[in-house]
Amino acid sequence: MKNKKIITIQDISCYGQCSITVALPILSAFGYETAILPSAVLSTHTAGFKNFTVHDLSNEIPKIINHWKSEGIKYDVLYSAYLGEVRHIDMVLQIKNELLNDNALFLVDPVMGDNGRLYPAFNNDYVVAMRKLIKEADIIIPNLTEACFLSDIPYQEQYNEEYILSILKKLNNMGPKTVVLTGVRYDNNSIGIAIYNKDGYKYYKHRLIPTSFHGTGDVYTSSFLGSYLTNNDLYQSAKIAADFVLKCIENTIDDPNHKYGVKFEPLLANFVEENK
């Protein structure tokens, strides 16, 4: 799918390795022309910083969409991630319906929570609206918390494969063609990715580093998308992206002052070269 045009809609954190600040360099490094549609502009990301500023761009998005329509601009891939407000979801659906070429790919990263809780900006109304969005998606990439809220299956910290399969099947039945579930742990030493679609269930795991870094989900989804557009293999792309996130964490973990993401940039050129 070389020479395909991507549009990604998510926020811009001016400082901090997350959202568009991650998606744009990774997808560009894979060779894909990537346009951005910011849902909001933040001075920093929201983890580890105080008194950050937020400027919502909801009023600008319809103007941008209308300008693109007037110019005849269309895209081959739509990638939505952190949106922030219920009304953004209808805007994403408008892009899907009016600004995509035939046979376009629609990927949704339904960013809204972690560790069993929604982020402070979100409530059940947002969850209900997000269900409408994932229904239209080709691929969704939730973490376990987001998958539980979307599927209305209670979140558990301890679980088995049967529990994960129940979530995957329910999400798949809600509309998305493929579910890629991140952060799946069946033991204390590993973590992995569960994939489910009409062809069945697959699981890939690697070693667990017992720490967390902001923005790794954005690194994962962007790496997955770049890889998938290149090789058109769901499992291989899930594996490639998971291994890259692990390397990024390893590259960052010895720097206690680097609290605003992972150091993916020094690894990006080799990563893309190895996975063209």
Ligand code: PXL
Contents of the next structure:
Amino acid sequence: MKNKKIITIQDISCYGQCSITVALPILSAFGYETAILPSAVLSTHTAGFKNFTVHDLSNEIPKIINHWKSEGIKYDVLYSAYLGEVRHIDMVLQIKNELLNDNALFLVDPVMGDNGRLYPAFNNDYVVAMRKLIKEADIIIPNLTEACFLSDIPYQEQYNEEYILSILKKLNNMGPKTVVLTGVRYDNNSIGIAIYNKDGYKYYKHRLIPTSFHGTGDVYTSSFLGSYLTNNDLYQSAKIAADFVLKCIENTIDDPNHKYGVKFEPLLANFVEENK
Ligand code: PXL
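Could you drop in the structure for the form predicted in complex with the named molecule? We only have the form predicted on its own so far.
Following is the full complex, with the preceding chain placed first.
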């Protein structure tokens, strides 16, 4: 499995421990060659910083894709996350259709919101375009907010398993083979991951730390992917990634100066050693 070649398309937030600055170290630590296609360059992430700068790379992406095509470069895994513009969606689909080897894995983290709301860069057109992308995916990893926007089921703070199953089934019917839904909370002191595909529903529940940090979704998806490429087990990978995010939060929570992301770096070597 180790010779799998990954292409990840998402933004570069220069500061703030999210997107490519999280995905690249984690996937590299797992031992996977990971190429990047930046969708945009931002000074920081868009949640929690004011006056961030954004430079969209839509004009550059088609040239990069064409160059790769002319060089015969192909990938085994396509991992898309925060993009930023509706027009990026077709570019990701072009990569999926033209730059992947047979039996490649297409993972979509449809990053666009949290806590029931879209991030500042996104609107309903982006949600509609994202539905086109998840249709083609093998695995999607939305949080509950993103799952609600994609499935057009109203976001609720309180819910039961029936509500979650209705979202999972609807998303699964929209095309992706497996839905890995993060941040599913059935009681006050636990939270977990719900996994749904043709084999049914599974839930991994763990302790809730009642605070949130930016970038944990990216740590989650990148750890999930590194782990899944290594063990080929959806439930195990969902669990391994969730436990790692918990450890990263524990490693950050007592530092009052560190609110923008999680301090995953000191834990990465051990994490990968235990799971490779
Ligand atoms: O962590 C997801 C993410 C990635 N990139 C940018 C973001 C966010 C979340 O807010 O703003 C630019």
